[in-house]
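As a starting point, one isolated chain is supplied in C-alpha coordinates, in the form predicted in complex with its partner chain.
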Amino acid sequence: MFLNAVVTFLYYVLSAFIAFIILRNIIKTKSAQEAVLYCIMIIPFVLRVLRLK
(Lines of atoms letter the chains of each structure in order from A and count residues from 1; the text may use other names and numbers.)
(Lines give C-alpha, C1' and ligand atoms only; values in the text may rest on other atoms or scores of the structure.)
Protein backbone atom coordinates (compact mmCIF):
# COMPACT_ATOMS: atom_id res chain seq x y z
CA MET A 1 0.00 0.00 0.00
CA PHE A 2 2.95 2.35 0.64
CA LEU A 3 4.13 1.82 -2.94
CA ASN A 4 0.61 2.54 -4.18
CA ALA A 5 0.68 5.85 -2.37
CA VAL A 6 4.08 6.68 -3.90
CA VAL A 7 2.88 5.80 -7.42
CA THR A 8 -0.28 7.86 -6.90
CA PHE A 9 1.77 10.86 -5.77
CA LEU A 10 4.12 10.52 -8.75
CA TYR A 11 1.10 10.22 -11.03
CA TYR A 12 -0.21 13.58 -9.85
CA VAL A 13 3.24 15.15 -10.20
CA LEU A 14 3.42 13.78 -13.75
CA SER A 15 -0.07 15.11 -14.56
CA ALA A 16 0.87 18.55 -13.25
CA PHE A 17 4.10 18.48 -15.24
CA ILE A 18 2.27 17.58 -18.48
CA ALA A 19 -0.31 20.31 -17.81
CA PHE A 20 2.55 22.78 -17.38
CA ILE A 21 4.20 21.65 -20.65
CA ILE A 22 0.89 22.02 -22.52
CA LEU A 23 0.38 25.49 -21.06
CA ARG A 24 3.91 26.42 -22.14
CA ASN A 25 3.15 25.16 -25.66
CA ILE A 26 -0.03 27.23 -25.79
CA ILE A 27 2.02 30.32 -25.10
CA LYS A 28 4.90 29.44 -27.44
CA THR A 29 3.10 28.08 -30.49
CA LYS A 30 2.81 30.18 -33.64
CA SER A 31 -0.15 28.16 -34.93
CA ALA A 32 -3.72 29.10 -33.96
CA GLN A 33 -4.92 25.57 -34.65
CA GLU A 34 -2.30 24.09 -32.29
CA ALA A 35 -3.21 26.63 -29.61
CA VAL A 36 -6.86 25.55 -29.73
CA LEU A 37 -5.83 21.89 -29.66
CA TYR A 38 -3.58 22.42 -26.62
CA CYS A 39 -6.44 24.24 -24.84
CA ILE A 40 -8.61 21.15 -25.27
CA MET A 41 -5.79 18.78 -24.28
CA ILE A 42 -5.07 20.55 -21.01
CA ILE A 43 -8.61 20.08 -19.59
CA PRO A 44 -8.35 16.44 -18.35
CA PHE A 45 -4.90 17.04 -16.85
CA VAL A 46 -6.10 20.03 -14.81
CA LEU A 47 -9.21 18.12 -13.67
CA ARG A 48 -6.95 15.21 -12.69
CA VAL A 49 -4.58 17.40 -10.68
CA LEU A 50 -7.54 19.02 -8.90
CA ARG A 51 -8.89 15.51 -8.10
CA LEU A 52 -12.19 16.27 -9.79
CA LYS A 53 -11.96 13.41 -12.28
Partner chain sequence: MKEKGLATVKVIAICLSVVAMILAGAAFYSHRTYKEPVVASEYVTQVKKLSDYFPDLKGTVNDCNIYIFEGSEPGGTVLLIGGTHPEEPGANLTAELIVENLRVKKGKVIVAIRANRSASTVTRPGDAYPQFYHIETPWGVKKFRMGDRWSNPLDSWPDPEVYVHYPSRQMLAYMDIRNFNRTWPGRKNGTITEKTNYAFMQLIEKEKVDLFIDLHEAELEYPVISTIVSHQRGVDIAAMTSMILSSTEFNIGMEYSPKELHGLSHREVGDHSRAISLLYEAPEPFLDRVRGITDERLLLTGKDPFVMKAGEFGLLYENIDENGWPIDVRVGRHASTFLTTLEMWSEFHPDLPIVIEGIPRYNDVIANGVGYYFKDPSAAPENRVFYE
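Given the form predicted in complex with its partner chain, state the structure of the form predicted on its own.
Just the single chain follows, nothing else.
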Protein backbone atom coordinates (compact mmCIF):
# COMPACT_ATOMS: atom_id res chain seq x y z
CA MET A 1 0.00 0.00 0.00
CA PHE A 2 2.80 2.40 0.91
CA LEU A 3 4.76 1.63 -2.25
CA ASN A 4 1.67 2.29 -4.36
CA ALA A 5 1.24 5.70 -2.74
CA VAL A 6 4.89 6.58 -3.34
CA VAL A 7 4.74 5.57 -7.00
CA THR A 8 1.51 7.53 -7.50
CA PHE A 9 3.01 10.60 -5.85
CA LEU A 10 6.14 10.38 -8.02
CA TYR A 11 3.97 9.98 -11.11
CA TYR A 12 2.12 13.21 -10.35
CA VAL A 13 5.36 15.03 -9.51
CA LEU A 14 6.90 13.92 -12.81
CA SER A 15 3.78 14.99 -14.73
CA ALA A 16 3.81 18.39 -13.02
CA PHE A 17 7.52 18.82 -13.77
CA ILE A 18 7.04 18.06 -17.48
CA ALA A 19 4.06 20.43 -17.60
CA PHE A 20 6.21 23.12 -15.99
CA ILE A 21 8.96 22.63 -18.60
CA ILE A 22 6.42 22.87 -21.43
CA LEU A 23 4.86 25.97 -19.86
CA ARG A 24 8.29 27.57 -19.65
CA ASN A 25 8.79 26.84 -23.35
CA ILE A 26 5.43 28.45 -24.15
CA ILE A 27 6.52 31.61 -22.38
CA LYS A 28 9.94 31.70 -24.08
CA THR A 29 8.83 31.00 -27.65
CA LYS A 30 8.35 33.83 -30.11
CA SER A 31 6.49 31.80 -32.72
CA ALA A 32 2.72 31.56 -32.41
CA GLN A 33 2.73 28.18 -34.17
CA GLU A 34 5.16 26.73 -31.62
CA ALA A 35 3.09 28.17 -28.76
CA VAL A 36 -0.03 26.42 -30.07
CA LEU A 37 1.91 23.17 -30.40
CA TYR A 38 3.15 23.47 -26.82
CA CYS A 39 -0.41 24.18 -25.63
CA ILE A 40 -1.60 20.99 -27.27
CA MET A 41 1.31 19.07 -25.73
CA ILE A 42 0.63 20.34 -22.20
CA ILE A 43 -3.05 19.25 -22.07
CA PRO A 44 -2.48 15.57 -21.06
CA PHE A 45 0.00 16.53 -18.35
CA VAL A 46 -2.33 19.12 -16.82
CA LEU A 47 -5.19 16.62 -16.87
CA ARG A 48 -3.02 14.06 -15.08
CA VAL A 49 -1.94 16.54 -12.43
CA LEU A 50 -5.59 17.51 -11.86
CA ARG A 51 -6.45 13.78 -11.79
CA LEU A 52 -9.06 14.17 -14.51
CA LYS A 53 -7.58 11.58 -16.82
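Source: prediction; values computed, not measured. Positions refer to the first chain, counted from 1. Take the two forms, find the largest set of C-alpha atoms that superpose within 1.5 Å, and that set is the rigid core.
Colleague: So, superposing on the core, is the move of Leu10 at the CA at least 2 angstroms between these two forms?
Modeller: No, because once the rigid core is superposed, the C-alpha of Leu10 moves less than 2 Å between these two forms.
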